[in-house]
Amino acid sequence: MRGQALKGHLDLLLLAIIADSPKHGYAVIEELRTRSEESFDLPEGTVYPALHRLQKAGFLTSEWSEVQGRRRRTYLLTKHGHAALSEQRQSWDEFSSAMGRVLKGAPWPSTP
């Protein structure tokens, strides 16, 4: 899927992925790819800066751990992150519904 289509929705996607359970960056990328049936195959250079931005905004926190000799940062939603996710989900539902109504269209009026 084209990157432009995700513009403005990346935060919502990342928060939704992490809301289910804490995840490290690569697991976020893999889960996003899996849930979207490979439509959202985002590069690390897109996802990691967004995770850092969400953490700086207070929506995520992170913990470092060591797994098989490698350091790994795991991201978790904060209280503010859960609130932001809820708000963004509601906004998405409204936007998606409105788009559906417009794209469905209405029958062309018949002329007498």
Contents of the next structure:
Amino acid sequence: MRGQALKGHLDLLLLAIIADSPKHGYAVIEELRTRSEESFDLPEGTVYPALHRLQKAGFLTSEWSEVQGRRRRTYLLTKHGHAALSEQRQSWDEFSSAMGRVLKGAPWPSTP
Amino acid sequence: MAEHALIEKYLDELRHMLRRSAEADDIVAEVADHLFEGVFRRREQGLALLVAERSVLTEFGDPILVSRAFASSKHGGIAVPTTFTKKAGLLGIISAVLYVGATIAMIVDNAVNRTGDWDGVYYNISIYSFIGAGLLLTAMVVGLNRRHGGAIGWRGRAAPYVLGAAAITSLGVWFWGIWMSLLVVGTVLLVTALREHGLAPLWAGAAMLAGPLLAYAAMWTPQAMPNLNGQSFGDDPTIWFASVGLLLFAAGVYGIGHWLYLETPVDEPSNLLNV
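Following the display of the form predicted alone, present the structure of the form predicted together with the partner chain.
Starting with the chain above, the whole complex follows.
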């Protein structure tokens, strides 16, 4: 799935991935790719601005550490982020089940 | 790390493109960590260094696109429109409307209140509208600063203090010199900061800057000059000069407020899904 198709869902996906455990950017992208079974393919560089935006919005916080002589930023979900994720998961469940019902089609004959 | 020539070149390009961002060092450090981690993993899979570097850079994306994604404006750091900045935009729009109302009241007062009575209805409407408009404008500029996390520089950060002081001194709108001086200084600080960082519509900044300069010039018109030599220190600027200046200023404030208000906040739950 190309980046354009992911438009509108990246924030939710990122929050869901970081909710499980704190992760640095590379691990977030790797997890996104693994969980989607390589379906979500987008320029990796665009994930970082999204992470920064989520942090500025208060959904994430971050900590710096040093790994192999490099500075590494690890992202954690805030309380506000957990609440937003929970709310968005519910919205997504409702949306996807409604879509599923419509796409599955009504049993034949559907009209009297 | 001379052996990572391609990665270093990429990071240099990114650093150059983000050079005006307050967060450039952190962003480049984070990207460097990603790229070197990627090369390390690929090397473990047996790829040659050059192939590994090319593969990592291809997947990461062009530095131009990445830097654009980081900074929605040319130099303004990472712009983050939030519900706070949207409300600030709305306050800016209300401020502009109040400036127009205050100016109209000032014109009417000038026409009907020939004795310069300070208890005149239109005089008081004008004064209190100017104060309200000034305070709301200050709030809008605070929101504008928050949008960029303070990355629009010292002039952007100083502007709300000066504009706030101008709002307070508009209580003595009759003392045109101090009010207009502060309004001119605050506006110059704000507009030059906006232009330096390529923010807000150009016309709005130009109108906002031209307005108070024109209103300030109203003090020095031949009609107002005699007052400067008397006891009133320019209290009676040429009303039409001043009014056109204030209306221009209001148009500029509206333009910037409208620009802020139209943005989609990232922290609104219903917009969380918007990338």
